[in-house]
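Shown next as structure tokens: one chain only, the form predicted on its own.
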Amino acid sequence: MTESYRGRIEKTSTGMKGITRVISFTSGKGGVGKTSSVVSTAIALAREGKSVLLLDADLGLANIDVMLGVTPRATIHDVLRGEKTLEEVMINGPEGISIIPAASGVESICNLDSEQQLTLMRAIEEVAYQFDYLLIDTAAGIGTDVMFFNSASREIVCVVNPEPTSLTDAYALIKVLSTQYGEKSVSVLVNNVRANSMPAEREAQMVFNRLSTAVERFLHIELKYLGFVPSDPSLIEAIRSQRALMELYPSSPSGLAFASLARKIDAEFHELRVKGGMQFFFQQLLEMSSHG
């Protein structure tokens, strides 16, 4: 690392030299609003003055660029082929966030050869050091790529909604993370909560409690309630418009919820005991690839 590069690292807005907070957003099933949640959280953090890098880790099915209506000139696929650097494929998003776009039809990272894995991992590490946050949008389910990026993240956020199938699939995901990957803690964000016979906040807490009760009974892992996002037509309209919710409707109920969520996440930053910053992320990726 050059001195000039190190100097840029030390001037990040966190004031915590060389530390990038790595958080993956994941879900047991598709359709729960995982991608919209990670995009909205990224933009909300940027509105708080943080620098944010967003990685679309659903390598074979690009989602983030489609959601935001942007067309990448190059993708991770070009990096893996050695034709582009990661800086060259990064694109700018709303509120100054940076995005590493995925590509359709890319092989599972666990099926890439070791040289390609190292190329991608080193590129992510070198770029992410420039940011306060690296947010990772994993694919849905319990596939190898999902576990790869979740296990390599310092923190995991599991997005659920009130549907029973969402909770069942979330439990399956958390079980694999706990029993096969040794994860000890997962945060839960309850999305698309409707206020029917009870306030949305109470409904969300009940959804979390149902999942937490099952997890505490059968698994050795701590679930943390991160918060909830109310059902909101503004979010649906933003998705249809291929624009960011926080850009179009920041004062909508869901927009305010994500703003609150970002403030809560960032307030915890200085309380974390981060061991080695991004090196921990990189080393764990290397360990997983070597044992895979």
Ligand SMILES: Nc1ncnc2c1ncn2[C@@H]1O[C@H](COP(=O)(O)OP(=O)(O)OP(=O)(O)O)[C@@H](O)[C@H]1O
The other form holds:
Amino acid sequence: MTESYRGRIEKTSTGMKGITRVISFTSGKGGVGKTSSVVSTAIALAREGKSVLLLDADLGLANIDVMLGVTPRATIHDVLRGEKTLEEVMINGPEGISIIPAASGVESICNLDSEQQLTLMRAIEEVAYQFDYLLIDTAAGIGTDVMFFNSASREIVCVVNPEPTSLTDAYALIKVLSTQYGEKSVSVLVNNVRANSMPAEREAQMVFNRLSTAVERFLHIELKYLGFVPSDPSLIEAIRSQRALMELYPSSPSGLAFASLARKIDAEFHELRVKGGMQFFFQQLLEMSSHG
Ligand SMILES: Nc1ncnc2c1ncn2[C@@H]1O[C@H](COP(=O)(O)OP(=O)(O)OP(=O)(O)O)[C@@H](O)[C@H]1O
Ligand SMILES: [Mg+2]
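Same protein, different condition: the form predicted on its own was shown, now please give the form predicted in complex with this ligand.
Below: every chain and molecule of the assembly, starting with the one above.
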């Protein structure tokens, strides 16, 4: 371990031994609430005193900056050209979270040559060491970029909603993660749950059970129920006004759900952290890029 590396570790505010917890939010189907969930979870974790870096890895479509009404000063393209550091690209979000906005102009990680990929990974790793959490918002589906960032993460949160197509698409994604990428465990967040004939909690559990029954039967991967977020007009209103839900309506049903989700994530992921954080992230990315 070099001195500068150790120095960075000591800078970590509340992190355990400088380990950055890397969690990607992903989904099979688009529009199920990844970006809303990852942004709100990031802010909720920050409220718990954690330092959080949010990476918008939905490369083609800028999402997080639009949702929060913040304007990127520069793009990852500038970093790749050597004209900016990643710190200069990072923008501040609510509650002191830091955001790496989507790389406009970079259509796919796979379009970058291996030197550019390496530059990007190193740059992300460099800055991420300073944070307790690196949360990654991926695009939907099973594209190479999605898998790239999911495989790089220590924890994967698959966001679903109660619609059947969301579950079949989640199954397809989990299948690829399991069979092609050797993932052993995925957490499931059930979003946009309405209390109809039964309480939302039970409805969410049933949605999870439907998915986990199929997964248990056909795939060798553990599915964990992370929790649920109710369907909430406050969330839609916050998106419309390009402000953070957690700032505007922290006591709304979805705001409270994200606050408790963040506490759960923090409690659980503390215990789960057996293997390292960022070092693993970096190695994974290197292995993946050398394979393809
Ligand atoms: N809990 C919720 N309550 C009400 N509406 C919701 C909820 N979650 C998401 N939505 C609606 O779904 C829309 C899509 O959410 P979001 O952009 O977070 O999804 P996404 O999975 O990131 O989409 P994409 O795949 O396009 O990146 C929101 O604009 C909002 O209208
Ligand atoms: Mg999104």
